[in-house]
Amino acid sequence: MGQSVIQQILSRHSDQKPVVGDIIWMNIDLRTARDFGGPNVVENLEHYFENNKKVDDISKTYFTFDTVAPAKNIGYADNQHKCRMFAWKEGIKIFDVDQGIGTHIMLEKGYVGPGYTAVGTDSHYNILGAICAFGQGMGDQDIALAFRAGRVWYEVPPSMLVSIKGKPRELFSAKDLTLKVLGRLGAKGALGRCIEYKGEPVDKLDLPGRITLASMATEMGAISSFIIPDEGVLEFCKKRMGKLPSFIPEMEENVDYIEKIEIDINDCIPQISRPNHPEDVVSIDEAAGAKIHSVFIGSCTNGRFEDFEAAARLLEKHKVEQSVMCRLVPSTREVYGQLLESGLLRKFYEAGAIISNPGCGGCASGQIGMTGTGEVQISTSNRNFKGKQGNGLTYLASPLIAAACAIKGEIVDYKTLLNMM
């Protein structure tokens, strides 16, 4: 019997055999705390480990401030400074409010690689499945334990296989694929499971596309999802890490998957998620014509340089509709630098967009503003629950669709989108 990807990883990070349903101790390669949840981690460390060394290995431990960066209220200002004071005292490295989203920074810096285990106070830590690393967001006490002991207890989850087949129509992006999968699985279709993806459409995804797909495992109820690295991903990891890990996960034969699902994307057009329920996914034609007031392009799901390149395919040729507020937030300082060097920043400015410093942006208590009651927004983020990005109504879509809607002031149909290109 073959091992699932999560079992392969756990077997190299525990002295116990990773049997589904068993609780084991898992060694952690990387642990972080952000400005949301980080202060509680500090309090747990100071309270429970007062007379002991507080951190197991500072070379594997980081603070990242990305949720509300810089702090826009006293609560977040206090949170960040409390973490700073602890980090300075313990010698822990901080990626402060100018650096961007923590998981993206960890990828860029080469602090995590294929087959690694990583945990943090971010509910979308499973984004690291894009390089076939295990990442999971955990509670404050669990992360405090990971800081202190370098390991956590863990119940080995079952795995499911999601196979993608078919050839979609033009302009169908990684975000559209992700929404298509989410619409099929629903909010609980992968609850408590790990997802393994396979199929030619998945294999063709570049790293930013894999980041998009992996980042929305949370919205499917999944613990994590895994995409086997291709040569491009391995080259990225080698460049950032210096060398590749000795172990690279792979899809083994005869794995006892709890479920196998096949999703056909043949002839599919771009997708959109309707307000309040990420899994309420339809084609753009089914939502076309709805008036919009604002657009957000960014987040851990679609904040890479390639995502902004996709939006620029339209925004460098058209201007944002006067009645629409279009906001762009790069995921990291590195991505912001790429926008500067490429000239895209000026093109977005000339198109009428608002460009902010790196961070989570629209997802997190309004780094770049929230929606008001009655306001309709198109967002490239991963969640559109009521209140998550304000009191308005938020649709989820790809950067290309978001840009098209910003220009037209309404949700476009597929024919209009093609004519805009």
Given for the second form:
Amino acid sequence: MGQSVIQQILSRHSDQKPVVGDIIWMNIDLRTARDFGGPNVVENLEHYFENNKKVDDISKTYFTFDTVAPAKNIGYADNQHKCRMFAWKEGIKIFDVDQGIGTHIMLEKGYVGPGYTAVGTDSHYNILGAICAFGQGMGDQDIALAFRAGRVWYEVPPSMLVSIKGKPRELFSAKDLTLKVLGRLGAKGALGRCIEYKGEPVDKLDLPGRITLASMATEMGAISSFIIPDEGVLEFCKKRMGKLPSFIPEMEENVDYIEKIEIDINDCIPQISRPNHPEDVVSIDEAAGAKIHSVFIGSCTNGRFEDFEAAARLLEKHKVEQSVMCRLVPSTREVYGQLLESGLLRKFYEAGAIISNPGCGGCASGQIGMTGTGEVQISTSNRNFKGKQGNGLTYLASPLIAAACAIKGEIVDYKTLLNMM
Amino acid sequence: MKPSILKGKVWILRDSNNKMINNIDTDMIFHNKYLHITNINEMGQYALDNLEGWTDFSKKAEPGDILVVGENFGAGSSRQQAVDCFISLGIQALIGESFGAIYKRNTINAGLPLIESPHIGGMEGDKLKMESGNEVEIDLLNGTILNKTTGKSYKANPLPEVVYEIYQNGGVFEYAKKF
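Output block for the form predicted in complex with its partner chain, input the form predicted alone:
Up next: the whole complex, starting with the chain shown before.
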């Protein structure tokens, strides 16, 4: 019997055998806390380990401030500074409010590689499945334990196989594939499981595309999802890490998957998720015509340089509709620099967009504005739950679709989109 | 060493029709109006005070009692008080058909033994013929639950090694001090 990817990773991070359903100790290679949850981690460590060593290994431990960056209210200012003072005292490195989204920074810095285990206080930590690392968001007690002991206990989850096949129509992006999978699985389709992806459309994804797909495992109910690295991903990791880890997970034969699902994307056109339920996914033609008042391009799901390049395909030749607020937030300072050097920043400026400093942007409470009652927003993020980004309604789509809607002031149909290119 | 065999009388969370109450969320266990409370000694009095039929639980429960719950107990928010309020009352263990994912982590982290076993408290398939007030004995290491009142016994899953280790240490933070 073969091992699932999560079992392959766990068997190298535990003395115990990773039998599905068993609870075992998992050694954690990378431990982080952000400005959300981080202050509670600090309180736990200060309270329970008053006169003890508080951090197992500072070379594997970081703070990242991305939720509300810089702090726009006193609560977040206090919380961030509580973390800073603790970090200075303990000698822990901080990626402060200028640096961007924590998980993306960990990838860029090469602090995490294929086969690694990583935990933090971000519910989209499983984004690391993009390089076939195990990442999971956890509560402040668990993260405090990870900081202190370098391990957490873990119930070995079952795995499911999601095979993708077919050739979609032009302009069908990684986000459209992600939404298609989400629409098929629903909000609980992968509850408590790990997903393993396979199939040509997945193999062809570049790293930013893999980040997009992995980032929405949470919305499918999954613990994590894994995409086996290709040459491009391995090259990225090697460059960032200095050298590749000795173990890279593979898809083994005869794995006891709890479920196998095949999704055919043949002839599919770009997709959109309708307000309040991420899994309520339709083709853009089915939602076309709806008035759009505001746009957010960014987030851990679609905040890479390549995502902005996709948006620029339209925003370099069309202007944002006068009545639309179009907000762009690079995921990290590195991406911000790439936008600057490539000249995209200037193009976005000339198109009429609002450009913000790196961070979680539209997903964090009001960092770049919230929606008012009656306002309709299109966002490239991963969640559109009622009330999360204000009293208005939020659609989810790819950067290209979001840009097209910013230009037209409404959700475009596929034919219009092709004509705009 | 903490005992590996727990003895106590059970409270079974059934409704007025004697059916197990499923999907009890953390607001029913420890309502959000008490979230400001951080002293564990003050938490017990509010345990289950928002669950119909059980609002006086804190007055009835005695240290050493064991709580038997249905499916998806502790659904909802991550508040630790929803576990700590039972510890505050001296509840020795939870036996349940299933637990909310976060609640399960919080319970184990707090060092409160949790036995998960399908149909354990339900009327159908309840091999122990349990009623509230029965005296029960749980062997955490082999998973045997004995209803001393009826003489019936049932083999549930033993406490996983890791969970037993955390329980023996009195919670995950006490455990972590060894590192």
